[in-house]
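Quick heads-up: it's one chain on its own, the form predicted alone, in structure tokens.
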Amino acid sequence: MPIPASILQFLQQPYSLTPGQIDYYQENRYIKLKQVLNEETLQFFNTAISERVDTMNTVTASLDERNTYGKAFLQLFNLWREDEVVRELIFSKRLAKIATDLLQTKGVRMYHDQALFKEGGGGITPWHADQYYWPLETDKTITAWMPLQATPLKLGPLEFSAGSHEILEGRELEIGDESETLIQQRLRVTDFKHIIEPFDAGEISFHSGWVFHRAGANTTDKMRKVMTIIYMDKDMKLKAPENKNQVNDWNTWCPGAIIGEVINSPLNPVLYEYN
């Protein structure tokens, strides 16, 4: 499916944030941003995304066989070393600049990429913190969440808690069951804000790798459809392993790499980078 020429210059495009916008997600750790995606593109990636997920999806177990994590959502990982059309989206320069800006490094590099497909009548994404499974030595990580149609309420779109990287409590946990608990507990008891809200076509949220969310089910008999991309700064050491989701990561999405070192294999190229 050749990639049509409008779409690999759309995403060469810069997409400029307001200095507003980066006190904005520095405060919260968390942004949403609109039209990030054109209406050509975001469908283009819906097809060709759709399609891969069909090919590498193995699951296929019902959703009342399976547990809270796996009625959260199918998940399959770095479509970018299995689809050279998806690469483009994942490699766009317009998306790791806006990564880069927003952490405020001097540029970015891949952790690794995931399709997050929810499927009517799927349940939960419990309340979590992604980098728990991360092997990284700093919180310059950036998730970029690309829903790849409008995503309403009843579709399960992301939820964050504004400001919750402050929050130490939960870092500790799984996703699953307890976490879903035991984090909601405690964020009702602190003043960030729950945010809840759809997303339109082409708007995409990027969160840091601290920040809690979770997402509601998809009460709905059609498909939530997510693309995801995870960004470090380029410049990202490995720390040594701190439980055995982070050993499994280390072994899996950067492999070769040393404790200490910069993070630098064939698996996490830089993206983005100001000369």
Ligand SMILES: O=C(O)CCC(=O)C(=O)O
Second form
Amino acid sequence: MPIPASILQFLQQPYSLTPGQIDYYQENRYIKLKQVLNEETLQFFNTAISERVDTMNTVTASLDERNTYGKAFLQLFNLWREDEVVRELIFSKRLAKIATDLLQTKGVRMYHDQALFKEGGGGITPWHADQYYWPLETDKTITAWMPLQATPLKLGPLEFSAGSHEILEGRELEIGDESETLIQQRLRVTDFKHIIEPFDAGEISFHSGWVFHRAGANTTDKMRKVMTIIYMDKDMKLKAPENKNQVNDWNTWCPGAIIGEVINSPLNPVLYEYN
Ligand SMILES: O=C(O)CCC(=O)C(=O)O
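To test you: the structure above is the form predicted alone. What is the structure of the form predicted together with the ligand?
Shown next: the complete complex, the earlier chain at its head.
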């Protein structure tokens, strides 16, 4: 499926962030940005990513045979390595520059990407913080959460606890029933605002590795299709893993990287860099 020249050109165009938006991100560690993708680009990659997910998916168990994590979504990794069409979106300068500017770094590199398809009737995504899984030395990590269709509340859009990266309690929890209960209890007694909003078509959110987030169930009979890209500071160093998930991430997403050194495996190309 060749990519139309108009889409390739659009993916090169910078998206202007205001200083106020960068401040908002720095304070709250999440932001939702409208019209990052235009209609043509969204439709095109909705089709391309859906086809790739169909090819890669191996889950055959019905929803009621799965645990809470399994009910949350079909999860397919590093589509950029499987599909050169999808790679144009994942590696796009337009998205990587937003990540760089929000993080306030000199550039970003790939940690990994994931398609997160919440099936019709799929369950909640429990409260969690992503960075528990990552053997990364600093908090300069950011995920672009990119719905491939308009996402009303009934499809289960991503929700955030704005500014909750300041809470340490709950960071040590894997995604599951316990994280949903304990983090919810903790957040109830804080002033951090719980953001539950629909996403327009073309709107994308960016969130940092330590901010707590979740998603509601998909109460429709349609798939909630989402692509995500996890970026890290281009100068990110590997830290000694602190749990088995971090060991697994080291072997999977940056094999051969050395503790204390900048992560620069072939799986971690720089996607945007200021000169
Ligand atoms: O898509 C979801 O339901 C959860 C996504 C998420 O937790 C993430 O992208 O960090």
